[in-house]
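Taking the form predicted alone, here's one chain by itself in structure tokens.
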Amino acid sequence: MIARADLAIVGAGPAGLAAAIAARQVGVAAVVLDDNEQPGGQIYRQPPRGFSIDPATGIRDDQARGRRLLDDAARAGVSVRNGVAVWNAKPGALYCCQGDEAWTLQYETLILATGAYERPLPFPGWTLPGVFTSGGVQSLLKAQRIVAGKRVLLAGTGPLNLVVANQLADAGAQVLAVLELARPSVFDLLPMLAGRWELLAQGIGYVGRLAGRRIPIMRGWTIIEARGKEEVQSAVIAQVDDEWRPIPGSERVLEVDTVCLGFGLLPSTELSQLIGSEHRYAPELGGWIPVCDEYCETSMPGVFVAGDGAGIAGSLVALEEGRVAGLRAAMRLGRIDPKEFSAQAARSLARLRRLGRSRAVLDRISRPRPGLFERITPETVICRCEEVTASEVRKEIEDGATSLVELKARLRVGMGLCQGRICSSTLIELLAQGTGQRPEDVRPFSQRPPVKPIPVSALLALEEACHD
């Protein structure tokens, strides 16, 4: 089956919904596709339909903000088709699947609001049951009110761990500590105030509630090992220097049953790569990101990116980028002229400039540093899908491998179910260290469809339809 749309939007998080609302308000009805059961994305994740749960306070706040955005979308006449996996993209066409049904969506303009996934960082014991990403633990809480463990340690860098720590404590978990790698001073944080008053107020609230519960925020500390036989039983933590290398002699052992890791996010760029957009390496924004102009348009005319899939920046930026992309797509379609676009997008563009200045400070504080990857032991598993260890990766680098393509051919890294999402960022760092290249010189894995798991029956149905 072939469907058609003037504007297609992939992703129904803050960026995708904001884009659809802005476009609809100037007369463009977008086809919005999302692979989750309900719209809202990760930050505004709603419980499944039919669930009646009493979420913890912090989760209730997120879901209320998401509900308001969803209500705005409904009032604007935006509809979202949920449960749809977009598994391939070409200029002018998306390939979609829902259950056993597969079809092609031809579009005039496209907005990719594909979001991000968490940055995994290997260390000894990270594959033990009981080691989670912080976002994964938050998803369990938001969607089904499941608390991952009883004695919880959070480690990493950035604001997400503060949020999750409060949400876990609200839900009844014993949070032992939040380990924060960075040690920002007041003078580091002052430039962040402009344009981020909402986040500042939220951040003060999160820190204050942790202090009230006597949950320590240990700045300049990290986890270096998780221990246990069948599951996590303890965690070894240590102080770190300015390059985030563990300081010998500072080690401590904590008895825990759950470890939450929050080391930042990586943009989900599979579709923007498949479609042929130019990409650049920006470590402060999560790694490889699509090249785009100030109006969110990529090197492919009529193709836009917005939100964390365009570079990690958070929900406030995602909302404004989505609105700009939606209006710019409408201009591309001839529904508004350049003068009207400038008038309607001016406020969002100004706010994006303010947010960009303050965001640069947080990017600098939380950028990954060499010590993160130097704690990897030879036995540490790097590629979980294929169970490839660091010693195997380093041996191939010593034997002449200089790219991810060569490592993939020799070790099968990146060929499992995650398609390199778990291992690629670490492999890039190991290649850079072992070959003397800069990380930006190591090209990411080439994308191959399907970028999402889909039933073979759907592919067969699509092939049969193409031959009819």
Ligand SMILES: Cc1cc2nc3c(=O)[nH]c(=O)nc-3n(C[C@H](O)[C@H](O)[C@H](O)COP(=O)(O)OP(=O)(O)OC[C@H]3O[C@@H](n4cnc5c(N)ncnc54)[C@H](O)[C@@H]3O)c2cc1C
The other form holds:
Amino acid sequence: MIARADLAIVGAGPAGLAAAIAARQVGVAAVVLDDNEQPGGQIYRQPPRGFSIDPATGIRDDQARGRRLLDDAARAGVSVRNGVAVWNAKPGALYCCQGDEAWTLQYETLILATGAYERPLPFPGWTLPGVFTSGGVQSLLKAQRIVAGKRVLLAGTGPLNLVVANQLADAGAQVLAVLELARPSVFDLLPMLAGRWELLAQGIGYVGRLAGRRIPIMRGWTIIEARGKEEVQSAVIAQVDDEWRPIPGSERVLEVDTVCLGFGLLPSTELSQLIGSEHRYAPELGGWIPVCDEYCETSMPGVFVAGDGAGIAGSLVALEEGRVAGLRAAMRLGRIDPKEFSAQAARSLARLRRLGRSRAVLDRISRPRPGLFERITPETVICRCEEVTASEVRKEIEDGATSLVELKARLRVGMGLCQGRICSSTLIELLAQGTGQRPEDVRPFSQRPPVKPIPVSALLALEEACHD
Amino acid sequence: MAELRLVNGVRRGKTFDIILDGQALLAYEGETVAAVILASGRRLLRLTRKRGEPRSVFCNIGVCYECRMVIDGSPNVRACQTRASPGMVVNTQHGLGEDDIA
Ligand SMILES: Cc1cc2nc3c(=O)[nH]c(=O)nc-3n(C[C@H](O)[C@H](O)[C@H](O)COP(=O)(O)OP(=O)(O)OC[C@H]3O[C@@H](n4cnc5c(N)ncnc54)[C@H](O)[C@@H]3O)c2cc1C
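Switch over from the form predicted alone to the form predicted in complex with the ligand, please.
The next block holds the full complex; its first chain is the one shown before.
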């Protein structure tokens, strides 16, 4: 089956929804696709059918903001198709599936608003049950009202951990500590950023509340090992130096049943890579990101990127970029002229310039430093899907492997179901360290469809797609 | 550990059972398979192929594939992205799951 759209948008988080609303307001009806069952993306995720969550639970703010955005979308006449996975992208066509149904969507213009996922950083024991990402624990709590555990340790960097720590404490979990790498703290710079960065602003409030609850924020500490048999039973923590290298002799052991890891986010760039747009290496924005101009247009005319998928920048930036991209797409479609574009987009563009400045400060502080990789022991699993350890990777590098492609051929890393999302950023770092290359000179895995799991019917369509 | 499923501040819908490794397990409408299992206090979802190591939910947003289980006869289904439904048959996955399909 073939469908057509003037404007296709992948992702119904803040960026994708804002884009669809802006486009609709100037007369362009977009087709919005999202593989989640509920619209809203990560931050504005709505509770599932059958649930109603009391506004007093402290998670209401995000859901309420999300609700407002969804209401705006409904009022503007935007409709979102949920539960649709886009598994391949080419110039002019998206390949979609939902359940057993597969189809092609031909588009004139495209906005990729695919968001981000949490940065995986290996250390011994990180595969044990009970070790989660902080965002994962948060989404369990937010959307399902389930607490992941009882004695919880959070480790990483940035404001998300502070938010999650409080939400867990509200839910009755015993939060032992939040280990924050940055020192001097991110939080000392807050007055400057207040109100500009939603999550950070929330974070400030939460620092106070954590203190009130006597939950320590241990700055300059991190987790170096998770121990346990069937699941995590204790965590070894250590102080780190300025490069975030664990300091020998500073270790302590905490009894825990749950560990939350929040080390920042990585952009989801599978589709922007598949489609063939240019990418650049920007470690402060999460690694390889699509190149785009100030109107969010990639190196391919008519193809736009907005939100965290264009480089990690938070929900406020996502909203404004979405709006700019939506209007710019309308201009490319000839629905508005450049003058009207400038008039309509002016406020968002000004906000983005302002947000960009505060962002730069945070980016500098929370950029991952090389010491974090020193937690990796020879036995540490790097590729979770294929169970490949650091010693296996290092041996291949010593034997002459210089690229991800060679590692993949020799060790099957990146060939599992996660398609390298979990291991590739670490492998790039290990290759850089082992060969003396700069991380940006290590070529990333080339993307291959399908980027999402698909049924057999879609596979047949894939074969056809590969032959034309 | 029944209290992992919070009761304050939320109203849940209908309840039903899923069948986890042959045993009935209480679920609420709207919950994911991963949520149902974690709420029961159990974490193990699968054992890995090479080393037989236990794995559970890691990212909970569908990216990492650590939570794959055998659901209604299909292996490698992500428990964190699958809504529980009445009578759903869920099994711990061993390795790639070929031997788990009854
Ligand atoms: C787990 C997690 C928790 C977070 N919690 C917070 C928080 O509490 N507070 C905060 O301020 N920020 C939080 N963030 C950051 C926040 O989510 C982002 O800043 C913001 O949501 C970015 O919006 P977006 O529109 O760019 O992407 P998202 O909101 O991530 O939306 C992207 C959407 O695209 C969909 N998608 C991606 N690829 C495809 C595809 N191939 N086919 C179909 N659909 C696709 C995704 O399913 C998703 O729904 C969190 C991030 C994560 C990953």
